[in-house]
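To begin, one chain is listed below as C-alpha cells, in the form predicted on its own.
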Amino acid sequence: MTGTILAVITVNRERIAGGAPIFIEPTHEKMQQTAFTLEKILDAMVHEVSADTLIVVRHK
C-alpha cells in the first residue's frame, strides 16, 4: 500500500517544513477539527506523527 500526504497539522511551528500544505494552528483541539474537516474533504485518513502533530494520507 502506499500514501500520499496531503497535508500537515501542528501546533509546534518549529518542528515543520516541507512540501505539503501546512496548517498551523493555536490549540490541540483547533488541529483535531482541521484534521477532521480536511479528512472528509479530501477523502483521505489522519494520522499522529507526535502529540503536536497530525498528517492528512490518501492511501492508493
Second form
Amino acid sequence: MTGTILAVITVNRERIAGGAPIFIEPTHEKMQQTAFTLEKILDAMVHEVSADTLIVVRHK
Amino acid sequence: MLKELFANEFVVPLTIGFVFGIMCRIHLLRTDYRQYPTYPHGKIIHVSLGVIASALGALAVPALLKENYTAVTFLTVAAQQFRDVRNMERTTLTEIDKQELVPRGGPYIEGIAMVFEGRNYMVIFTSLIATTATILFNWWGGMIAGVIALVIARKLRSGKTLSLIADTSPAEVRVDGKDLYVGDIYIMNVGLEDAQNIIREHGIGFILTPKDANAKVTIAHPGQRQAILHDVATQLGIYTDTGEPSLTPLVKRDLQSGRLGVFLLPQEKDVERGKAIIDSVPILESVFRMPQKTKLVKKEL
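Given the form predicted on its own above, I would also like to look at the protein as it appears in the form predicted in complex with its partner chain.
Then the entire complex follows, led off by the chain already shown.
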C-alpha cells in the first residue's frame, strides 16, 4: 500500500519542514479540529506521528 | 401428431433428462446473504442457461445411439458457452465491486464466477445420467439416477468453510492513544480522536488461530482476508461511509504465529453472530494452499 502525505498539522512549528502543506495550530484541540476538517475534505486518513504532529495520508 | 411424437423411442429419456437438468439448476440456484444472483433478472439468466445446459446433456447419449457421432461435438460448443458464463459473472461482479464500501476482492469474485460455470456442468452431468439410465432401465431407472445425481450435486454445492482450518475467538479492541490493537495484534495508527472514540464504541475484534501449517498459509492470503471482511460487512452492516478512511475494517497478521487479528466496525455490535459469520466464510478455492503436501517442506513448517 503506497501512501501520499497530503498535509501536516502540528503544534510544534520548529520540528516541521518539507513539501506537504503545513498547518500550525496553537493548541492540541485546534490541531484535532483541523485534522478532522481536513480528513473530511480530503477523504484521507489522519495518522499521529508524535504527540504534537498529525499527518493526513491518502492510501493507495 | 402426439402419437407420432411418442412413437419416437427417445422422447421419454430426453424429457426425463431435460426435467432433471432444470431441477438441478433451480436447486443449485439460491440467493442468500451474498445477494447474488439478484431476483428476478439474474435468476432468469441462470435458469435459461440451465435449460440450455440440460438440453445439451440430455441429447448427448441419444445422438450417439442414433449413430450421429458429429452431433456430440456440440458438447465442445457448450463448454465454450459456459466459459463465457464465467467471464460474464466476473465482469459484472468486478463492476459492482468498485462501488462497495467493503469490496469482495478479486479472488472471491473468481470463486463465485467459477461456481457459476461449474454448476452448468453439474446440470449437463445430471441430465446425461438421467437420460442414459432411462434408456438402459426404463423410466423408473431414470428417476432413481436423476435423484442420485441431484443428491451428488447438492453435496458439491457448498465448499469448505473457515471453521475447518481456523479457530475464531472474540478479542478486545484496544485503542491505546493512536495505536489500535485487537488482542495483542497491532492493526493501525488512528490519529483522529473522534475516530478513536467511534472505534472504542463500535469496534469488535476477533483472533483467528490457524489449525495447521496449511491453514496458516491460506488465511494469510489477502484475498481470503478481504472475503472475511466483506462477508461480515454484508451480514452485520458496517459503521462507515465513503470518505471515512479512519473507519475501515482491517485484518492484520501476527507474523510470528500466523494468527489473524480481525478488526470490524459492524452496524450491529453482535459478537456471537460475528463469530458465526467468520466461521462460515468460504475458503476461496483459488487461495487454498497446501504446503504440507510438498515433501520438501513438511518438517520445517
